[in-house]
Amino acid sequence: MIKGNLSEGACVSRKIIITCAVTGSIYTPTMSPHLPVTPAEIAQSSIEAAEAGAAIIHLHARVPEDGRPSADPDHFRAFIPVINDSCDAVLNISTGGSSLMSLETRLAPARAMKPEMCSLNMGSMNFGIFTLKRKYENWQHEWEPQLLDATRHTMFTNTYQDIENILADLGDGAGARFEFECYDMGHIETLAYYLRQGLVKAPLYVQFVLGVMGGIGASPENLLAMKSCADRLLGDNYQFSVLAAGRHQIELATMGVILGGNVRVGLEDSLTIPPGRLATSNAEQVKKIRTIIEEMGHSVATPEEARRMLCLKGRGAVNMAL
């Protein structure tokens, strides 16, 4: 399993995964009249997305009355099937939600699936975005300043035995392959003891999540950390792909290539755009991205290519009758 090192991301043509997270469950529609909060909108963003060079996309679900964060089944059922039908990228489905959700909810879209990837926190951890709530003063919905507040006295909960649980349900039990998102160290460290007990197989899709308050920050300097010590624990057993919130999400994921990896862009990452516009679209950070690659003398990878790198178990293996 290549997980590339330095010189490989530098100097050998490659193909890279983008994945695109359209909407997520951070942002709010207060702060981007561009995010999509609808089932039309979500699927239309996803499939321009893939159409701009997504080979994954990242999905969350929004009540479609006020664009609050929602897991329930019915709201994914709304778009899932048209973004299905209409393009052929890989569905992820988050179990991430939001952190005022149970487990039981979180996981509640994924079960239904069965899609061939899911996010998966790899920790419990402080996911404080109650500082966005400074930046603006007329909010659309009562909701939004009451949700960033509530991140300061809650916490986003993955257990060993919450992971453990996924793992079985969703891995062993529904052929989920994971997009493992390590908000910090110690969350790598988690992945690498999972990997030792035989609870996790290579190819281990590892997303390096920074900038998130709570989590390790977004710097060159600790993207280096991480990829070192992910190469230290997981060896060859892993590829990694680079997630940098806000303002920094170019100029990281950019450095991530570099370095060996893929991509992930997105509107549940950042709203903006160099030079620090907001984003008009999911399918604008996708084809920026896609640029810079190219332009590196890399290509990026296809559905059916991103399938056969990750070793997943196909979009006829998707439970699509919901």
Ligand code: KMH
The other form holds:
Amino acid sequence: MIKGNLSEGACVSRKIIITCAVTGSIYTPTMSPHLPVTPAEIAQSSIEAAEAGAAIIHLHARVPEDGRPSADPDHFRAFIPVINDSCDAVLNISTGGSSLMSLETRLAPARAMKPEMCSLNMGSMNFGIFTLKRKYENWQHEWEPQLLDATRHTMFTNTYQDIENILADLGDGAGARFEFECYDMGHIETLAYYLRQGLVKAPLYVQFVLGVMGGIGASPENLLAMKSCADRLLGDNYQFSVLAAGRHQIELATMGVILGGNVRVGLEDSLTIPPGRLATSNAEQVKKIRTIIEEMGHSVATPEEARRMLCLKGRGAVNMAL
Ligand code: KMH
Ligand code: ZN
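What does the same protein look like in the form predicted together with the ligand, given that the last one was the form predicted on its own?
What follows is the whole complex; the chain from before opens it.
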């Protein structure tokens, strides 16, 4: 697999996977009128992102009436078949949900759908989004500031036992492969432990997550450190993607491309687009990073190419009706 950077002489044209994470559970409706929250908005935004070049759509759900994060399978059911009927993107179902949900709640949609891919968060951590609160007033919904505040005194729980349950249940049991969300170097150490134990298998798809308060910060130095840690511990057994939460999303994704990786964009992780304005859609961020990728002489992977690169089971084996 190609994981080299310029200094390794791997600056040949290659296929790069764009993941678009379209809504998530970090940002709230007051923060951007462009954040999709209803099933129709999530479906349309996902389809547009796929048309713009995203091979993988990373999905969370929201309560349609007020945009609150949800992991209710009924809420996923309202948009999954619509997306699936209109594009062939890989649908990647979050098992992280929101840091405030129980693990059982978070796993329900992926258990029902048996997707080709789902996220797997590689450790317990603080997941602080309370600092976003001071930037806004006139909240549309009472739950928004309450949810942000709650992350001061709650933890995003992903114990070893939780991780092993997800590997067994969704991986061995349902044939899903994982987007291993690593928010710090210790999470890469944990993944390397499971590789040594034979509980996870190459090609591992590692998402370097920078910029979440409680995890590693969004800086070029930290991205280099994450990559060198993964090179040392995972060797040829992995491919990586870069996600930077907040305003450095596009810059650090670009650095990920230069380092030989793949990219994740989307309004789940950043509401903005350079030069520092609100992005008007998920597709706008996809188009921006696609342009950068193509200007560097690379091309974007189609969903079928992404399936081959990541050894996915194929969408025929997914329960799209949940
Ligand atoms: N929004 C990311 C920083 C998940 O869905 O499992 C975290 C995330 C977790 O995507
Ligand atoms: Zn997510």
